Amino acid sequence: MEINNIIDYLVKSADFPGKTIKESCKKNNKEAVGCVAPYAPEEIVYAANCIPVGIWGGQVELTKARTYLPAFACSIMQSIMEYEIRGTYDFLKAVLIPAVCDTLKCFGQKWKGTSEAIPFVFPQNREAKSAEAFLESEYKYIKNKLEEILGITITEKALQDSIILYNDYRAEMRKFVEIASVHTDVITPVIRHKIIKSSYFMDKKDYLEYIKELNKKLRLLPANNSKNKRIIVTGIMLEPDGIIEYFEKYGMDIVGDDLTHESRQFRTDAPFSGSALNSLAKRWTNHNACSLAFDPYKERIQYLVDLANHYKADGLVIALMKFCDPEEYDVPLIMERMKKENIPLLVIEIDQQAKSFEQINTRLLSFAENM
């Protein structure tokens, strides 16, 4: 397959979820499972023979959301609430909801979708000893409803094989993401951002594939030689899109990034353990350098600094999502990093029901004219 001819298939399987969703499932032969944001053991619903599906929320007008939601709950949740009232993820035969904030500790008793919520927490003081055999438990839990919901057995072969899938997924995407940021010509901060979403809606298996075959014919291509601003980002997630756009209108590579939607998902493996279980849960105790991973010694922010000077970047953009806690509280130790370092730094907020952009527009503009 041409390379034009994966970026156009990718793209467009971001640009419509659904469809690519029930084509991967048909595809198959799987059943759906959403997973809430912003992470989930996507092994444990592969394992079962299902589809991952990410729940990101999206750009929707609140009209039933906020019966249920405070208004300060961050703008993601309020889509997904509005969506899940609205019956868009009743096709899910179950939907894994993580309590590593506020809003998503009450979230599973709120869910109003026909499908099954199976609620679960992640310890956030994972240092601790009792931290690991905890979160094993809290998967044991979740394998035991959806093997009931589905009338299925999980067996311990499943969750291995699952897991070296994963793990060789999210290899691969670490490659991609090294790969894409010297062909910014081709790929382009709006397609670096689809590529990587539509993995969100498809059999890992099949985006395996995909992957592989865009980094190789990415490596055939020579480097090119863009004269545009080298961006890093970080926060939970870059869009709607016509944030994005705004980055190319500019001038403006995003070449290295630090979001939860995307590289975040991806930086850790799970390693090789005793159980497949035990290897899931090591895998969380051993995610670091994340606002939403308890960070005593704040390692996020040293982390910024080696992926600018990594990727010889011009400046950070902190997405940072509107009435989200756990990001605010980085925000000023991050710049007063930045400023010490001299990286050029710019915070904007997010909000998934914004319909205007123009603060943001005139916000980046200024940022790339002052770089």
Contents of the next structure:
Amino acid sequence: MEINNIIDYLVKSADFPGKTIKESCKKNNKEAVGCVAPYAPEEIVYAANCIPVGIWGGQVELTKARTYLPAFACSIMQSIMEYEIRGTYDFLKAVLIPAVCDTLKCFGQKWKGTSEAIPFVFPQNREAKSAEAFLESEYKYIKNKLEEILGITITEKALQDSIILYNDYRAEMRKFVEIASVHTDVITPVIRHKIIKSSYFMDKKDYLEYIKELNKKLRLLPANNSKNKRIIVTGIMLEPDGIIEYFEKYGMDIVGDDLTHESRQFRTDAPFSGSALNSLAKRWTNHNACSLAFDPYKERIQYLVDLANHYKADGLVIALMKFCDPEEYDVPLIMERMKKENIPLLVIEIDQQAKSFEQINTRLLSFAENM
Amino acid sequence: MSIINENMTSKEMLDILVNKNMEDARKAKAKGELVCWSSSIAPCEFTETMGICTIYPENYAAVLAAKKIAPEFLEHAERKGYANDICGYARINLGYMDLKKELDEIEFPLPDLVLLCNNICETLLKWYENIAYELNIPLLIVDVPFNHGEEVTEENIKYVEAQLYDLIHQLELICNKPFDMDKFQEVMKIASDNATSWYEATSLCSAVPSPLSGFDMFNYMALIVCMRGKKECGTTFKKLKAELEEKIAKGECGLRGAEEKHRIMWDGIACWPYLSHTYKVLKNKGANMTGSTYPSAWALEYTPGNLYEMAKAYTGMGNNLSLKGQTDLRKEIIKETKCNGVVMHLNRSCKMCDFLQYEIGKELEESMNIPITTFDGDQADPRNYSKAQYETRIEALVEMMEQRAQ
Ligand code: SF4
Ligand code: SF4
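Okay, that one was the form predicted alone. Can I see the form predicted together with its partner chain too?
Next comes the full complex, and the chain you just saw is listed first.
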């Protein structure tokens, strides 16, 4: 496949999630299971012969969600609630909901779709030895639930295979973002975002083949000498696409990210362990420098500095999800540190319900000009 | 000798002890002893055993808000970059910490370590991360997983129990001395007794008329938050209980100068900057707050010496329960305290208090046929409350209660 065809295919897959999921399920003879926002143990879903589908909201007008969520709930959960009530997710066999914040804790208790919700908790005291055992028991609960709903047995072998596939996928994705950072003429911010996003809607086995091929071909291209500014983005997610287009318009390449929706998903592997669920539990206890995983030393801040240095970035953008408190608490501290480091910083607000981005437009323009 | 005695009223005891608590912290700081900041329902038994002076930012933020001097701190935090939808207690505290303002008689010394238990919310994780990072001090955590299912699972309790043992080791390292198990045993007994005394006194609200207004209970809460590990706390609640029993015998009601015509459950945190307004509007209608989740929130009872039971108590408290658990808890409260109406505080500061409110309210309305009203407010930020809206909502609630009583 030509490089352009791969890119086109992945971009289209991200643009039409419903269609992509359907086709992927049909092709592989699988069902789909939803994962609300970050860090669900997708490996377990995959081992249940299902396609894990990422649920990250979208640009939708709120007509029904307001009844169930106050106006100051984060914008992504507002969208998800709206879709939920509209029945958008009803084709899913089950939906996994992690309680990583107060909003998601409540959200797991009030799913309005017809598919069964499986709420679960990540232990936050990840340094405690007992955390792993607790998380294993949560994963066992998820596994049992899926077995019950799907009427199947998830074997240890299937889990181990799925972990190997996912570790391969994560490694390949880490390669992809590295390679993409020197090919920003081909992998523009919008394309980069969509390629990563499309993984949420297809069988990881198929997706992995595309990414491998893409990486191979991208490597052969000469590194581009883009004069654009090099930007790192951090936050929950950078969407709607309209915002990313401004990056392109004002000559800013996205060379690296620390987004929950993107790189944070494939930053940490599941290490080898005698038991699959233990290995998955270790993946979480090893997951650091993230606003959603208790971070008493604020490793995330150092991580951002390192990321900026690694990619020789010209600036950092915090894509701050509206009303997301885990992210909001980090903002003042990141601001302070970046000032010290002399790294230009811009905070933009992510509102999935927004229809126009005039304010962000102006701010990105002046950020690009003043860097 | 204790600074309180049996001849004092419980209110006198309360005032003396609350002041003493803060004064002790200032003295400890001046002497170079360790001061700990702790979340409101964290296991104080451990720092108490180690003799670490422990004080409570949530309580102090409420004090500043009630004194109407919170805006200065809220605004300072916002200028630093904190979004204005972050919990008001956290903003006040982080603003205060940054300003390190000398506030003469109410000054709250900065901590040498922090202890957090997220059994009330996850917000605390981020808030305390920031304190520890900014002050570069140790952060002790007891992570209490949310009970998303109907049962509090064995695994959950075991995970919490194991962390309690970790806490002992961590404190030994910080204090550089062994953890005194005999003293711990004593403190656990005191804390557990105090929890019982708190519950026994405040649950007298079930009498008709109720001898205690929930708004007065809000004041006594300072003690169960700040001094749960100290004997005097229990003495005060025992006294309060005796006083309330006397009132019950005389048929007196807890509303000052009004007759109790209605009994409501207050769902959520107080609106500290408008405490007296929220109280008076209800009182003028003869509505007494007899129900709330607070009596049971600190009813942390366990057999002294049994860390498993202790872990279970800390993880099984109200805020940490599933939707069903939280709804059942409220049904019980409404029944026990004989409420005929519910006021729900849609608190801009607290997502944990709000985001299940719709479902809880609907279930209460449907299964108990009880009228409910909500109002927009904030526990600490005066900008998010409208007196007019509150008045209208309460009026409508009282009308509904009257209609249903007929
Ligand atoms: S508050 Fe933040 S972490 Fe929680 S659901 Fe919303 S965006 Fe996700
Ligand atoms: S008010 Fe709510 S968010 Fe703030 S500390 Fe208390 S429970 Fe947490």
